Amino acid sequence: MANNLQTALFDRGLIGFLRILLRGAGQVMFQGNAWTGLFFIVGIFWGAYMSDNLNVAWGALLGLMSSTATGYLLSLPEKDGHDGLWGFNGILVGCAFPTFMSNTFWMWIALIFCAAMTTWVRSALNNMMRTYKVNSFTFPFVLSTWIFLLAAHLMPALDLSNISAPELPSHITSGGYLYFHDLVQYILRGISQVFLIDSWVTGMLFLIGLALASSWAALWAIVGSALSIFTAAALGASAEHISHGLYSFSAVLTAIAIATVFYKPSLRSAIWALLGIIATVIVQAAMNVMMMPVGIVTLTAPFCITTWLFLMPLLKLDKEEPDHSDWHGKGSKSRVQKS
């Protein structure tokens, strides 16, 4: 098994290795291009820094590290790491752990086991929904999160530093103002939420990163931020969690997933992706209520479950049969970047 990360490592060259890690940061948004990942990763230490807390971004390596390296020791199916496919859970736990913990030697082990277990949830969970025609997505990172996040109550050495307490749900009234001269630093920031940071430089950053392997993945990414924070807004939800983008960065993934991974660009696979967006809103709303008594985040639950429930239907938007189940399958090959 090490023999495969030997080879990754120096046969192919730390370059090339390099580049299956940047691929991996990029495939969170669904381009296996190395120059988006640099952007991500870039904009992942820019937000982290302005945040006072760079242990994001070295946790985003870690975990982005761990979990490649985990495909290679397990001998899984090397073409996915290859792509990148290996990583993107991974990187996002890194994200995670940081955000919601203290920076303590237990976190970081936990780290490095989180993300390392995503590389085979990923795996099992992708065997088992194959059937449906769909993947797993980002629910191995949500999954794996969700278990630590909830064994954290009950071991203090993963100490809980940024997450609230079980609390049963009540009533919440909207609270504050929307200001439209701030409408395009709210969008950015819900790009940017997508690896739990928040900074409007870093959602630019993100953005440019999509554009370079797919101008439309980047513009339904700001498609899917702009109509979640008006159909948040619209439906009363809390204006500062709207304005930090909180409603907005599962509905980014949920219109680049629709509108240009899964589907040809068209008026109809379009339709769809909107009507995708506005559910993703109401399924985060609802999962915000239901994590409460427990204690714990949706994270990008709110987008795997909306697209399965779009993608399952298997509806014809193209003239090809739609096949889910591979991002770089028939269907969406030509969709997915590479560099």
Second form
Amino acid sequence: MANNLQTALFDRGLIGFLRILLRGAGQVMFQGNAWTGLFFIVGIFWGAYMSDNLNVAWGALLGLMSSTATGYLLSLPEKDGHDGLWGFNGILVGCAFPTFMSNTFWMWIALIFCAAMTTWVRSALNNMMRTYKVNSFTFPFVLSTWIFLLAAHLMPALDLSNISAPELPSHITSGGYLYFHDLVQYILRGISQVFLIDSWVTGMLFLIGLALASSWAALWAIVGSALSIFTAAALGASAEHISHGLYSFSAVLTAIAIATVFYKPSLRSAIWALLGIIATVIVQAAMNVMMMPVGIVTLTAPFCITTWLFLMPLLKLDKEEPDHSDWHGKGSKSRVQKS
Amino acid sequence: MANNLQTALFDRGLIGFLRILLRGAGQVMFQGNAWTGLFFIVGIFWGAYMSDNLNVAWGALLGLMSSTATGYLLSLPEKDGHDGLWGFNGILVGCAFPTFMSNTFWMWIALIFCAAMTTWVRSALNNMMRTYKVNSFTFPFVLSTWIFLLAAHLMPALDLSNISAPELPSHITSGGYLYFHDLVQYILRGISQVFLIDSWVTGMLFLIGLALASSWAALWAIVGSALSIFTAAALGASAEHISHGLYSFSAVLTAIAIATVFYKPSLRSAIWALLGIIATVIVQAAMNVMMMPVGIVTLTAPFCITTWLFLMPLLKLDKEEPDHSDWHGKGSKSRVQKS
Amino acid sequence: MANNLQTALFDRGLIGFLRILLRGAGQVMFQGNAWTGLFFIVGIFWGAYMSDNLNVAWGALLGLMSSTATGYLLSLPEKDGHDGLWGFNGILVGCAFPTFMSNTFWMWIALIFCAAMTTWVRSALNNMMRTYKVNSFTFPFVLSTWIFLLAAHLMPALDLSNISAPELPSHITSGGYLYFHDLVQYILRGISQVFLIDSWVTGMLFLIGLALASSWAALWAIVGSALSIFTAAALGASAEHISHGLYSFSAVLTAIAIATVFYKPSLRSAIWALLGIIATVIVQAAMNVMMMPVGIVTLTAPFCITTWLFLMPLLKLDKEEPDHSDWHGKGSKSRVQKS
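Switch over from the form predicted alone to the form predicted in complex with a further copy of the same chain, please.
In what comes next, the whole complex appears, and the chain from above leads the way.
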């Protein structure tokens, strides 16, 4: 099995392997494009540096490598690996662990194990979900990371330094203010939070990366972030949370997925995506409440759940027969620039 | 897409459309019969009026229309719509929202959105569950409403006025008394709680409606309610909860489903239904405990879960090959009077 | 339907029926071997006697009989029954109820009902999971018992005497010491906890029983228990819990399942099993935290969930096409001695 990894490294050369890693970063937002991935990683480094926790960026690289290498070690179908589909769950694990846990030896071991695990959990879930013609999206990252975050409450070697203690949900008064002239910052932060980064500069870098692969995707990332802010504000959600993008990151992914990846951009798919964005905000709030008594966070689960609920009806919004179990191979419907 | 709705309205005329709406009400208890639906709606109005919250009844009508119209707008297969299968989740959403939330502008917007959502969530879940040869029942209502009730804890525009605050479950002493001569009232209230109404008169109206379509269904509604009361009482559950029908509404639906809809009435299916009723009561108590820390209610989930567990073994209790993925079309096995 | 049971009893004679029951006990650890089952039951009696709660052993026998008889009553495919696959969930229910609940009349009624229920819940879940080519394992026991334990919080007739009250999880300091010279005891207790027994003698008896059917299975039970102890200790989990086998019982089952039942023993499957054991420990801690606010225990759910995640990728680790939906019939891959 280890042969596969060696072959991959030597056949394609270091550059070829690097490109696969970068595509893995890009696939977090459905773009199998190495340049997109490069901008994403630069954005992560910037955000990690600014928040004085560079471990988030190193973790991202380590997670990306661990999950990608695992695909080769397990001899999974190489097509997936080549398109970066082994990497996107791992890089998110790598961002999450140093964000929520202290910098201990066992945190790094756990990060590598958890990132590797996402690769076979993805195989497991896709095998299951193919039956319903949908894909597991980032849920392998969500499920694997939830397991480790929950376990950390009972395992002091994984020190949860930066996550709220379990508590019962209570009616929260909205409080705080949203300033209209900061709206652009809120929108960009919402996009940067897809990788758990809270920085408008990073959001800008992510947008540039997206636009290199697909301008539709970049546009819908903005629409998703903006509409999620309005929806959350209208319903009176915490201004603090809204302004830091915590109601937006899942909505950004829902928007890209529905409007540009699984349906061709059109009036119909646009309306469907707008409804999906609104629903994602409600699901986000709902899951925030559900997670409180056990002291973990939703990660991108609201995106996964909402998008499943919008894709599984298999609505025929364009001329193709709906089958949403995959997005690479047939090429993203908005024609991603491959690189 | 909007064309479908217009065609439906004009082709069938207002009366035709009204009949579809009424069947939608009837399908909450598996009866695609407009007269049944009419009695159900009269029952809802009576109960809402008596509890001084007519918004529950207006909400029911609004939810029914929203979810039915959504089926046309999404161009879903018309057969389902014609049989009232787009309406029954929506009318339940419409009963639930004004029951648990204050009368605010956003509550009504959320009600319309959530009711509409049940229609495509139903498509999504049925697409998934067809693989196991079962149907999603009222779970689209349960899932969508749970999402909004949970979210409301963090969204003050949806004010949860009438739902217990989250708390840790604790061993509850039974307390209170059940009076034997009130048994008929308890049974009828258990039936009325299917629509979240707490009124024995409403229960009576529901029974009449049921009997118009199927006397077996009416009989089993009574059996389900009565046996659930005895089971809960024997196990020492709260007399307060029992007497207001809170252990019965799911059991009523389980009884009708197993004994009359998915199996033909017979000795075997009767025994199976009796076991199902008892199991539903245990699942009801279990889910009450599970929901406490997050401050929501079970809705009809105990019915859905128990009935899945009793139908998915695909036991052959009569001569037909068991496939429980649908109940209209082949006609309810106890021969519903269509109207 | 009752005919089936009578035929079974008379055709095979009492000895034949006893053998089926004993195989049911053995199948808890995947061994359809009556001698294995006999040693398991002796082990249960020893453990129950030593902890002064013989009801656990009587419950085990009662649960075993109830769930096995139910298979005949429901006319399920006899092949399963003959191999003991109707019994293993029931015997676990029978161990769990007297362990967690007081000795009341309704506890025994509930035990019989719950054990019977596992038989059709198994049919239901296997029908569903066959689609993904995996088996429900002990999850019918887990799900049915969870329902009753949760419900018991609201039903005083089922008195939860021996289970922690619901509480919010908090960061627990490890505390306590693990003594190296007690390691063998810890390992054996981990194996005995598969049946909720806390006794190293019982663990020894279980090992002998396992070895009679498959020495590979016995070996991997030891490896699973030992590695789970090291993993939990390295991550700083409570020494108290570790020493009583609470991090090991699920890992023991994962080890046997992956290394000997669903894959042939080999270097590849051994590595896969070792990873599975480590993952099971993390999932165990995670689920402990999840269950706290609702006051129930994980039972063997961590084994089920982890093993699904390791089997559902359908990795081809030996020459056979991976299909993990069943383990009897084709015979366990490590060639169980049948009896």
